[in-house]
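One chain follows as structure tokens, the form predicted on its own.
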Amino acid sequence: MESVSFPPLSRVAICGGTHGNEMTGVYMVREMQKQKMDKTGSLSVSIILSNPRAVEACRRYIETDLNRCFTSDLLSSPVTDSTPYELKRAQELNAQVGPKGSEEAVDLLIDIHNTTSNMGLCFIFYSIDWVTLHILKYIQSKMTSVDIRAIQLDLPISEAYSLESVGKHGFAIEVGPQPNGVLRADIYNMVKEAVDHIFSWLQEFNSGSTFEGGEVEVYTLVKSVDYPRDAVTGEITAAIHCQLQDNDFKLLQRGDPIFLSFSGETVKYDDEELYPFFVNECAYYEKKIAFHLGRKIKLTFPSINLTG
């Protein structure tokens, strides 16, 4: 692979509070607004509380989920009374950081989540880019004692419908578990960590390092499975079996068990092996969804170097 060139990485943002209940990125986002890190060495940061409304009422949205609202044709609709409050706040980020697919918008945006799963730290991104996956490694190599993963979503960055898709450059980083509303230290140091490896490398990149070319490993998303329900009611009659609960990115396998209902029966799963992840989500209940399942795919990329 030949060595691919970027120009400086110097407008970077970083988001917390897209989901109002989710705590380490409110309290990330108000920590470095408090130390003035909007200028931090060669970068030129926007320190963004995404949902301001659904942080005051510690909820996960007011009207309709903020984090599905940045497909382009959302973000291109016009705003009448009945739009949604997050979808106009959509527009507003995507005018403050973007605009989307432009050259205005900041070279890199990072959105901080927490879920409820067992996930530990995760990357989730659209397109394998190359600037993503050299920060993944970096990570990787800088916290060893820490599982970090990665999710792709295989979408057009015009269908991408989350805050990270309107950089050049974007990533979600996803921690668990944590309860909603919920503040633990551990989660927060660990993605604070992260988020100063993140500015180390950046500055490093900016100053004219040449990054080597590497391989990582990442999820790519196959489908997601929903619970059993009452086919009357459409009502859940089983939770996700004590086996599954907790063992996110596990490899599942024939007859392992995935539910057990309410009457005490075993759910078996009965597909090909792939690896479950966002298990018994909190959030996911209302989207129909139990767990995703995913395969294990390694991506090579190339070394990289500053342009010019």
The other form holds:
Protein chains: 2
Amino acid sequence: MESVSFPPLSRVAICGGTHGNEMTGVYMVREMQKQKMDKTGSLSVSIILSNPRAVEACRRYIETDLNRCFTSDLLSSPVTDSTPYELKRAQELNAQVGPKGSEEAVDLLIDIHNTTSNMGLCFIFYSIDWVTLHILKYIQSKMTSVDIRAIQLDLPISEAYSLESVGKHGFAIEVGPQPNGVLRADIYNMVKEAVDHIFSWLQEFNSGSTFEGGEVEVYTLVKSVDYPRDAVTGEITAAIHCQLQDNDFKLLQRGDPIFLSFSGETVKYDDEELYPFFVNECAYYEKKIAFHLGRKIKLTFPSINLTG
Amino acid sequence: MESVSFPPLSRVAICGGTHGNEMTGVYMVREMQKQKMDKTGSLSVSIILSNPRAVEACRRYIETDLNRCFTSDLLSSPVTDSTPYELKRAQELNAQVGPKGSEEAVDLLIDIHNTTSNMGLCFIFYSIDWVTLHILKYIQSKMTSVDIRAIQLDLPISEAYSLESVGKHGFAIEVGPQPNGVLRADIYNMVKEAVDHIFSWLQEFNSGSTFEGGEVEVYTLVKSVDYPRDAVTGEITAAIHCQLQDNDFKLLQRGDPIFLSFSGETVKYDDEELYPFFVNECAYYEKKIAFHLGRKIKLTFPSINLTG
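Based on the form predicted on its own presented above, generate the structure block for the form predicted together with a further copy of the same chain.
Let us now look at the entire complex, which starts with that chain.
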């Protein structure tokens, strides 16, 4: 693979509290603001609490899920009296660190999330982006005691709905398991370490280092599975089975139990072998998702350096 | 110790959803209603979703914490336009399964809760009550693979603020760790098994069995510890230390780390040896409680049988 070059990655945004009850990002962003980390070596860092009203209320969102508001259509929709708070806030953020798809957008946008699923530390991104893959590989090489994985959502950038899609490069860091509204020190430390490594990589890159190409494993989203539900009331009639609970990224095979109904029956998996993730994520009950299923692929990436 | 006698314990209430985002009780109550378990052998069972509006919103409460509304003063306070929804609901529940302290109250009230703390299955009750201690001992003997503990809150019944205080006998079953808004099958099964054993004990008692006296360990609440906070903003400046996190009921000794500040300093425990519980409970951030501390005591209880 031929090597690729990019201009300096000096304008960075670190966001937390995009979902107001995911506490790692909330406290990380507040601490970075307190430590005045907006100038760090070659980096100019925007440190952003994305959804302050939801943080204040300790809820995922006030009117609508902020992290579904960053499609090109929504970002350019006119504001009226009935525009939800979060869509207005998305347009503000787009003005601050975007505009999405423009030359003025920050070079790298990192958005910190938590999940109640047992997913360890997970990058989530859209199109295959060499910078993101290099940073992923770098962190994997530095944090060997932690499971660091990546999920790729295959959507064109205009349809990419989450905050990280506003940067020229960007990804979400999704870390769990952590209950909403709770801050765990182990997870806080893990994310802090990851952010420190990202900053180190950026400094090295901006100072002219070449990073060799390589290969990473990535999970691609194939489909989502809903809970069994009562046909009349729509209420769920089963929980994630104990053998699937906490087993994100372990290959699901035909015949494996996936649900346990409240009356005691086991529902078994009966489809092609895929990898589950976001298993029993709190916020996905309302989105009718019990878990996602994905395929594991290998991505090869070229060596990377600063534009000449 | 002399043996004691009680009249039949035939009117029972099983409550869930007193906090609307604690899902075990919500789904257990719905399933018991579906299975029409209101008549079970010698038992007449009121199956109650305590806070339906909070359940609907998947929040702990709508206006005020329902499970702090059951003091005698609050239950007898006049209802006005500004009375919070939950206080009105408390008075409704008191009319339905109480009135508290009266002969008409249900014989046994069990309220099902979840915590984000790693507390296993835990009984919580007020005054020392022989029926509760017998049921506790019985469940401990039946469910040997689960940590089953008990916490006693030493308050006179008139000041007892939670729903279980409305029954002639009563206790909360507090089970964790489970994130708010999430249902775990392992915890659901554990609580289901406990409720089944409670029903068995009641049937045996009502049929005239004598239960021998014995001894149980109980934790009594000594005090609560708040998070370190910023003197100006009031925001927390530290998380529960990794060495305390998930270690509910493990003796805390002088010098043990209890908090890790966001800037990296460890705060150590510097007080008498006590047992922590409700460590990092989500709902207690707003109550300014990082964890409770208690003492472990042994309680001896007499043999018990039906009034002759």
